[in-house]
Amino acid sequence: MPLLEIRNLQIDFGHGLKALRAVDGVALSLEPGKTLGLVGESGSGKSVTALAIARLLACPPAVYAGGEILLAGRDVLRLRAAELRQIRGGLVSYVFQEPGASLNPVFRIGGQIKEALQLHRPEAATDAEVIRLLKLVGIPAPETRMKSYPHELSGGMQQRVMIAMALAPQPKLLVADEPTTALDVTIQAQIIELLAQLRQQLGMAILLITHNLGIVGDIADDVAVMYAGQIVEQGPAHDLLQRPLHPYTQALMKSVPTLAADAERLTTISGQVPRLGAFPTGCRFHPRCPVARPECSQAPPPLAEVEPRRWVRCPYWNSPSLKA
């Protein structure tokens, strides 16, 4: 049984005629101990989908308009407040981007980790357990570092502290929402490697949210590509990265910088993600698609399984123009 299964999730902001749909029919599945990469540009709906897993969206303005979020077999959208407090941290934990904004600047990091332990594992709320967690995430001299304030640590060290806090309750699912965005390239690689090691050591599942397809290949088992509130392509990471089928996925791949490319300019995707309430008719990517046809602006394409375990929201995925 999947640890996480999202079925036809629909999330609006606002009510009635003023409702704007941010997530439209998203379906995802994540097995225990596996990693799913959720990829797309800013504004695609990735973070809204991730926050919905533990019902962290403020309601209002958010409205869960339909669908199911099954976490360990229980529909999160039907849980009471007391039940939600148990799964938040206990079953699913979050690591967000810009750790400096998530850590409390007036408390030492050891105390902040211990607070997470007191909430979910009070019997383990000791200095020894804090030190063990800091060692687990690769922080040197943890006995000394646990007494530091967040501003005394580098960005990479702060993110490691955030990961230690997320691991303190021993969750089964770790949601890493753009965990490397504010870090330099070298530290990004270290954080991704750390997450891969922790998954192997602890046997937890990871949902990795990112806008960069270049960093998911080393850690993800499966990848889902999101655009304008919808999943446009999904499949095994190796197959999807080696042979992307949707024009949007292909455009994302081409925009990843590479040292092997002999080009004076980086490849970009023209235009921008449409804002809520202004989604185009038909295929939502067609105004930016380099191979769009006139009929692409008519009926919205379904997400279809075109090959075993490969889903694509484009009826022309197999056309010669996309293979070129």
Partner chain sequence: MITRLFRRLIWSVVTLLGTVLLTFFLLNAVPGDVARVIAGSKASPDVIKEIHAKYHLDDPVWQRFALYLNQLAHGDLGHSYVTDQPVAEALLTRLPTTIALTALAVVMWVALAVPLGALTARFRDSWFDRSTLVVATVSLSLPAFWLARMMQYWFAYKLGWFPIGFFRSFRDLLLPAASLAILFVGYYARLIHTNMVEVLDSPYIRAARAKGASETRVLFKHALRNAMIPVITILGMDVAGLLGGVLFVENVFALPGIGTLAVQSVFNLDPPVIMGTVLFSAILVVGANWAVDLLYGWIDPRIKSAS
Given for the second form:
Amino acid sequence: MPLLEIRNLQIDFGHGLKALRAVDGVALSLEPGKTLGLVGESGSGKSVTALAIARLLACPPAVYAGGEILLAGRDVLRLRAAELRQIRGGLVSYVFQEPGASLNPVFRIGGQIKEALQLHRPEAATDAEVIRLLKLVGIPAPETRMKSYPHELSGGMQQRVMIAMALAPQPKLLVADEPTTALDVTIQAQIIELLAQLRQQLGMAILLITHNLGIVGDIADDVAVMYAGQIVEQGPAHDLLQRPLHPYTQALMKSVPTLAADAERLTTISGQVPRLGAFPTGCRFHPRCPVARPECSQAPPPLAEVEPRRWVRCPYWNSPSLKA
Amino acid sequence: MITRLFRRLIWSVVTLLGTVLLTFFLLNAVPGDVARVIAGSKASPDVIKEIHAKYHLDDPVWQRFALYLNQLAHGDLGHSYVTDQPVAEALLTRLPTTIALTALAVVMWVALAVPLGALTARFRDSWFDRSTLVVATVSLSLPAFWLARMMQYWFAYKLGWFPIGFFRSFRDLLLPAASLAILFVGYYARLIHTNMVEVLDSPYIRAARAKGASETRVLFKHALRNAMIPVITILGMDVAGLLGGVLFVENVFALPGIGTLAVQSVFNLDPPVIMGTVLFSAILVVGANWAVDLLYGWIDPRIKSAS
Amino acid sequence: MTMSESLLEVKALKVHFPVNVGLFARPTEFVRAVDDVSFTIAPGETVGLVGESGCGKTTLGRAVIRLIEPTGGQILFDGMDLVPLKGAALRAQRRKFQMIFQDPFASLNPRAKVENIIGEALDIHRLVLNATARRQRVESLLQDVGLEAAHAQRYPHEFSGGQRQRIGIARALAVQPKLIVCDEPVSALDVSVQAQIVNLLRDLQQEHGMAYLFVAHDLAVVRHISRRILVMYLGRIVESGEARSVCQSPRHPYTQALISAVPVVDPKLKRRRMVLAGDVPSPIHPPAGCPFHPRCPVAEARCKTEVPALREVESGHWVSCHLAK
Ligand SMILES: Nc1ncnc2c1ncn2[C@@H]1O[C@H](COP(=O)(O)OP(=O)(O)OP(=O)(O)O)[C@@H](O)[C@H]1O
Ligand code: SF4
Ligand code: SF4
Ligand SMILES: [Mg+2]
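Follow the form predicted alone with the form predicted together with its partner chain, if you could.
So here's everything in the complex, that chain up top.
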């Protein structure tokens, strides 16, 4: 049984006629101990999907309009408040983009980690356990560091504290929403390395959200690419990154800067991500797609399994112009 | 940290000295002969002369100021020209009433405003939030003296729950304190509400929920302390500025506090007592500032390491 | 390079910030944010400046255009030393250099229309004669940066991050500067938008011929726009040279670590990561000897005591490491 199975998830912002669909029919599945990378540009609905897993979206304005989120077999969208609190932190933990803003500025970091323990593993809510966790995420001198306030730590250290706090209740799933975007490249590499190592050590599953395809390659088993609220391509990371099939994935990949000798002009995707409520008809990518055809603006293409375990939302994925 | 305390200390001394200086010279500029006040209008010129000599009334003003400062430095606030009671004694006997009244009022309004502000922020735009807003707005526009009089009329005179005047026990302070507190509750509830709304939208609140913290815990443990940070400064200023309101309420309820003393001394044109009450309120302002500083350092750890 | 060839020549620039300032006492300690930095920028050239946060990149970028007071050294701009300039003399030079900021959200006044955000610089330097000319200039600038003339009437919050950065670029372009300091202009943006902005900056340079000092922490981004690259660590330049040479054959262990940290998409190209331990040390008490030694994977005994000099290991390629050949 998968640890996490999202089926046909629909999330709106606003009600009735004013409702704007931010997540439209997303389906994901994650086995215990595996890592899934969720990639896409800003505003594609990655964070909304991620927050929905523990029902963390503020309602209103968000509305869970349809679908199921099965976490260890139970539908999160149907849980009562008390059950939800057990799941949050206990079964699924979060690490967010801005570590500085995600730690409460007025409490010592040791206390914040201990709180996570008190909520889910009260028997382990001790200084010793806090120190062990801080050591686990590679914080030097944890005995003194646990008395620090968040602002006394660097961004990289703050993110390590966030990870320690997320790991404290021994969750089965870690959702990391752009955990490295706010950090320097060197620190980025440290944090990704840390996540990879912890996954091995603790056997938890990771949902890693990022806009940089270069980062998922380091750690993910599978990759799902999101565009305008939908998944447009999904498949095993190794295969997908070597042979992206969807025009959007291909374009996204080319826009990652490299150090290659011939690195000159970057390839870009023309135009911008469509705004919520202004998604184009037919294929939502067609105004920016370099190989769009007239038919593309007509019927919305389905997400189809075009090869074993390779899902693509583009009927023309196999056309010669795309293989060039 | 040390430098900051030092700066603060210098600032406090300057404030106190400035207040004393200003009041002293203003009082000096008031027309009328103090000796006449002391001895009565029918006193003979000899008596007046004697009084002038006793109180150095004919010395140049700066000399008398130096004399007063010297006196102050020895902890002597002088004697009332009217009753001959030492000013320090007059202040001290009335201090407990004023302090108790002020403290009670502050406790009342904070104790009411915090839950109101927090809960209205949590249940934003509910009927509870909206009706609180209306009540708060109304309470903001109530004139202080009218409110005190009305409360006295209804609760003390008509319903007989409290004594109308004269101070006998702590219970007698409830009504005056409440009439002061009501003036601030609405304002503080809105203030806390606004800060709270902002704090509740911050990433660390989302992170607290993601940990599995209950809504009560999120609200009162994670959000409240952060939301109170900007409130503390304003609270300090309001407590310092509360003396005006205290003066009023004490007089309405005939409480033997510093406020009644201040009013009496002005009516009597009794300079040493006026100086004493002014000095007292200046100390209150400075003290409130110190308290805010200390509270700030405790509530917001980022302050200590800054500077 | 002779003086007439360079637009900007920075010589032994120092920026030290006092910490622990007493009330009366003299400052006892300094953050050596920029310590003895020298480099040149030719007209129309892009020089990239990379390093981790806290290494002094932003301070250097700002000091160069006198937004921060330098503690020592010289900044020759068109042959004129900017360091001693004050008041009106400095303001007169200001239009020759502009800055683009990292945070496109914070660097634009939320209550000003785009027209006025861009037009303000035109007014300050009296570059337009009347309202019509101003409007036309603003509209043409917006088109230059890939926005529409109609956007002039909107407010910053109506734009996406990438569009706001374009507005920031238009504002910098308005006074036709000779040098633009770009301080992490794409770090807050998605990779796809990053690519658009980097390309835009290149196109604008070709058209208008200004020079860039391009500051970033991601070497790959810098690689795509710079002719030469400076690598900074704890307030000092540790390696500099032609972009190609620095990226293809980095000599300093720190540069090598920066390069190995660059995310790579293609799994076939996956190299062994050289992940640096720890953070950048405090610039108040930088380590003795080579400042990089506590994190350096190949440090030797002498690295703890001897400060390595910046040496030219190859024509135009400078490195400060005892082991660099
Ligand atoms: N509280 C909200 N009210 C209205 N719209 C919202 C809200 N939160 C998110 N949205 C919208 O939902 C869409 C998806 O947002 P989401 O944050 O999931 O994107 P994302 O892929 O995570 O982007 P980023 O890379 O910027 O984090 C966006 O159009 C966003 O504007
Ligand atoms: S369906 Fe058409 S527009 Fe959409 S990705 Fe495929 S080719 Fe491009
Ligand atoms: S001088 Fe020594 S410590 Fe410094 S970079 Fe070179 S090898 Fe490493
Ligand atoms: Mg997001």
